[in-house]
Structures are given as structure tokens and as C-alpha cells.
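Next up: a single chain in C-alpha cells, the form predicted alone.
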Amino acid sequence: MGKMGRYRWLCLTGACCLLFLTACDGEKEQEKKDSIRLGVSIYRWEDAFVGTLRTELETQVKEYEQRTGVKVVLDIVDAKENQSVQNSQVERFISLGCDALCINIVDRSAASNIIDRAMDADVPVVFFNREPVEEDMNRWDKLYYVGADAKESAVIQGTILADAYEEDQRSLDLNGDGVVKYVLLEGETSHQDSLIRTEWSIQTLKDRGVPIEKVTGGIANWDRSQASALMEQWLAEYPDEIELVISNNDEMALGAIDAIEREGVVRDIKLVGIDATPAALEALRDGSLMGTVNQDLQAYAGTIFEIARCLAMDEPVEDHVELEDGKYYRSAQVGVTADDMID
């Protein structure tokens, strides 16, 4: 074989080896991971709704592991309502090599710090329950949000009340004077869901022609004990006026129920909440709560995990989850009343 022939043979052999190595690399890249690590930060451990959501998330992860054999390291921590603490938790998650982050952010207007860290490390983020502002969500294509539509929640809540009024006006207008007098328990002042739920629950009642009059209202920060203290104060100040309690969530409604029972109020004050937590469903069964809004926690938690799993496994999210604008998922909701709890 001449020099030119040997040269061509060596080139051909080298090219074949290169193709073989490239193919092997491609096969390695396509191999499925046998384990993933997810970092989850909760804004406040004691929040009843988020706590229930956390439990459901853990359940779904265990079911996924059993079904697929893929190990999921789920690192869940409490931010204790402190954005600085949560920022430090995110840095720790990244240093541990988390494949994706699931963040229930403390301050929705302060997401930029978390996003900066995630972008620098190329670690995708699934925000949930507390939605960052749109400008932050649009900064990167690896940011997602899972939550319920706050306006829809409020409209459903208002509809529960309006339907009851249309069926029997005295169900809400306890003294029969032609006006339903209500108090309003609101969540955090900075939380978008609180603002939207407050506006649209009341607007729905007005749109349906229910004659309402606000007695008073207050911020209870989604908290049962704070709501209980407010309701106790209002019962003392307006002993014969309150006919209806509209609450931005179930925990505050349950706090109001605690105060009503503690004060021995005999009037059948009606209460509505949002979230359909286990405690709220029990209150529906015993008749102390009139209605709530179910946000389908199973699908809610399942979607948080599915998006994070896809990101961790390098699978296209849109192949597994139907998204709005490529990054938002809104949980389905339905109204629940005592009648729905009858087996």
C-alpha cells in the first residue's frame, strides 16, 4: 500500500472511530437518569393549605419512585416568612446540585434574587402558590408557575353565596331587613390572591343582585388565630349586626368559627372560605361552614412535581403539562357546600 493509500485508510479509520465515539456519547446523553434532586422551599410551614399541598407532593413523589424506580431526593425546608432565609436556602440547594427548585416565595415582589442565582447556575425554578410579578417571570425560559386563578376562586365563592340567597333569602339575611351585612377576613396585603379574592367575591354578589352591606373587615394574614381574635372583637363591637363572614381562605374562616363558638353566639352566622382543606371539609360536614372552593390539590401538587421532574430529566415540559403562555399552570377549581359532603 502506497503512502497515499495508507493516508486514506488512516483518515477513514479515524472518521469511523469519531463517528463511533460520537454515537456512544449520544447514547449516554439519551440515557435516563436514575435519580434526581429537587429543592423545595415553603414560605411558612404552618400555613394549612400549603402544608396540605406539601403532604400531597410527598405522596406523589413516593408513588413516582415506586412506579418508575427513579430515586427522588426531595429536600423541603421552611423559610419562616423570611425572604433572606429563603434566599439562603436557594443558594444551599444550588450548592447541593439540585436539578430543579420548587419555590413558594415569601415576597412575590422579591423573586429577582432567586432568579439571578438560578440563572447563574442554570437551575430551573417552579414557583407555586405565590406568583412572582410578570416582569420577573419573563426574564428566563426556565421559570414556571403553578397556582389557582384567584379571580375564579372568588367568583366561585361569591356564586355559592348568591345561589343560596336566590334559593332562600333568609339563609343570608338573618333578620329579614332586606340587607345582608357582612364582615371580611383578608389575607396578606401584598399577596395578589388576597387582593383579587376580596374584589371579586364582593363583585360577584353585587352582579347577582344580592343586597350587601359591609360592617367591617381586617387583615388576618391567612392565619386562624389572627382571624379568631378579629372575629371576637367584631362580635363585641357589632353583637347583632353580622350575618355573613367572607374569608379569603379556610383557615381564617375556621378562626372566625372558633370565636363564634367561644362567644356562644346562637345566631346562624354564615361563613365561606377558599381552599377545601381537610379541616374546612370537616366544618362543612358539621354545618359550621357554609361553603369553600376546592382547588384540586392532587392535580396541583402533581403538576408542581411533573414540571420539576421534566426539567430535572431534560424532558420537554410542554409534552407532559398543558401550560398557558408556555410557563403557567392554573389548577381547576369547584365550589363545595355541605350538600356535596353527603355520601
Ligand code: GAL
Second form
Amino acid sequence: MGKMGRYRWLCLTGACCLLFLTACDGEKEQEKKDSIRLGVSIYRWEDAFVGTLRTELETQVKEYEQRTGVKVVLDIVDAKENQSVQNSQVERFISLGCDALCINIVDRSAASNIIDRAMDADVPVVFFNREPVEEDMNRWDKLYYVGADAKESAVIQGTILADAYEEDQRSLDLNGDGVVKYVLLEGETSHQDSLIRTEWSIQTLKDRGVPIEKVTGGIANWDRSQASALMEQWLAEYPDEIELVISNNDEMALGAIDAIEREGVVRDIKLVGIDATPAALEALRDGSLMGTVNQDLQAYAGTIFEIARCLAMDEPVEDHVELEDGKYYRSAQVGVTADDMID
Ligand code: GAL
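Please give the corresponding structure for the form predicted in complex with beta-D-galactopyranose (GAL), as opposed to the form predicted alone shown earlier.
Following is the full complex, with the preceding chain placed first.
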């Protein structure tokens, strides 16, 4: 081959390579999905906190669609506190071709069925708010969990109380007898948050030297009306003893406030919750609630979506979200009191 021939040959091969690369690029472009489908199952539709989280998730998905033009089909269903209902919902999601699932599991110790189905179909799962046991989470590298650290929520709750006591002992020790007498409202027994929140709120008060004594306590399953019924009973049983209500969440604290208001006796009982739901913030504003813990819902919901979106679009999750142990995200938390509500 002469000089010119070699030159022509080189040009031709170069052009071919360029064509090939452009074609590959085009293929990549085409591969980038312009529509994804996510299946979301909520353990109980009426749950106030999870409801707020769901609304935030919907808002963020809409914003994302508007910003990027990518269509997100968001299928949200209620598992009605029934694990077998939720298992069937997962099967339906998979048969509909969902690209990823977001699961607020009913029974956190029974994730294996969902994980089996998801693994068989190669559909990744982002669990949220109700944390599957570690053994299940370690079964597959396409399982993620988004939530808030229960110990941190409780320490913040205890700190709100301890700070108030330190500033003015009579703010909690209403009768000035040197002891703060409290009742405790607890969430579901099987929920990771209930036990840990109870333990660490009390421990924080003890560590800070607040003299506390438990009058009584009970399980109200995160629910306003169950808590209200319990508090009504306690007010009748211990009419002049209760000085403080420590609640594992806001809804139960609001239930206790309902009972106090129903009773109609003027009392200065203090109450604290966790979640910073809109109703709780209102109660902070009107002075019936003393404090709560905000779990940064924007980041919480935003991360559920971002992980699911990355998985659905085959983008590496770790490029977009900072994870613990490659699979856990815990949202930041902060205490909120009436003082923070002054605009
Ligand atoms: C907790 C929350 C409760 C309830 C529960 C449901 O984290 O504080 O209010 O929503 O989750 O799993």
C-alpha cells in the first residue's frame, strides 16, 4: 500500500470508529429511560406521620417530573396492616413491571417473602420507616432502608425535657415535691422505634439528673384515639399525680391532649412527642404540646425517591446518596419547641 493508500485506509478506519462510537452513544441515549414505574405500599393509610411522608414523596416526584420531563408512574397502595395483603401487592407491582419498590413493611420481622419475590424478579426494594431485621437486609445488595435513628429521636426528646427542667424545675415538677411523675405512651410493641425511644428518653432524663417516677404506661400503637382512651382512664385513676406525658410519637400525645380537654379540668400537664406532624406543630403553637422532634421529611422522602429512581434508571445509588453500610440512610433530626414556632 502506497503512502496515499495508507492515509486513505487510516481515514476510513477512523471514520468507521467514529461512526461506531456515535452509534453506541445513541444507543446509550436511547437506553436512558424517559419513564419509570415505582410501586409503593404503606402499612396503614391512616397513620399520620407516614401520611405526611407519603404526601411529601408525591410532591417531590411531581417536582422531579416537571424539572426533568421524565415520567414517574407512582402506584401507592394501602396494606391495611395486613402482611399477606402487602405480599400480594408486591406480586402485583412486579407483574405490572415496576422498576423498583418502596415498601413500608407491615411486619418488620416478615420481610423474607417480599425479598424472595423481588430477588426472583430482580426488582430492587427500598424499605422505609419500618426497618426489616438485619439478617433480611443482608440477603441481597439491592435492598435499602430509609428511616430515622430511634435512639437519636429519643435523646432529643429527653433533652427538650431536661433543658426545660434545668431552666425551671417547676415547669415539669408541677407540685414542687422534688419528683416529676410521668406516664408513658408507647407505639407498637413490634416496631423498632417503640422500645428504643422509650429506653432512651428515660435514660436521657436520668443521665441529666431529672428526678423522675413512672406513674403508669401503656401501648397505644401510634394511634390518637387509643392514646386518648388510655389517658382518660389514667386521669380518672391518678387525678392529681400526672405531671408529664412522654409519648413515643405526636399522634398519641395529641390523643392525651384530647382526653385532658375532654375532662375539662384545668391542668398544666406537660406533653412531648416525636414526628413534628402538622397537627403537632399546631399544638406547639397553641401551647398544648411542649416539644417534638422533627425528622427532616424533605430529606427522608427525597431519599426514598432518589434511591428508587437511581435503581429504576440503572444509576449507581452511591453516586447520589450517602449511605451507611452501603444500604442505610438515616434522616437528620432536630428538637422543636414552642419557642421555635414564633415567626
Ligand atoms: C414512627 C412514627 C410513628 C408511626 C410509625 C409507623 O417512626 O414516629 O408516628 O408513624 O413510625 O411505622
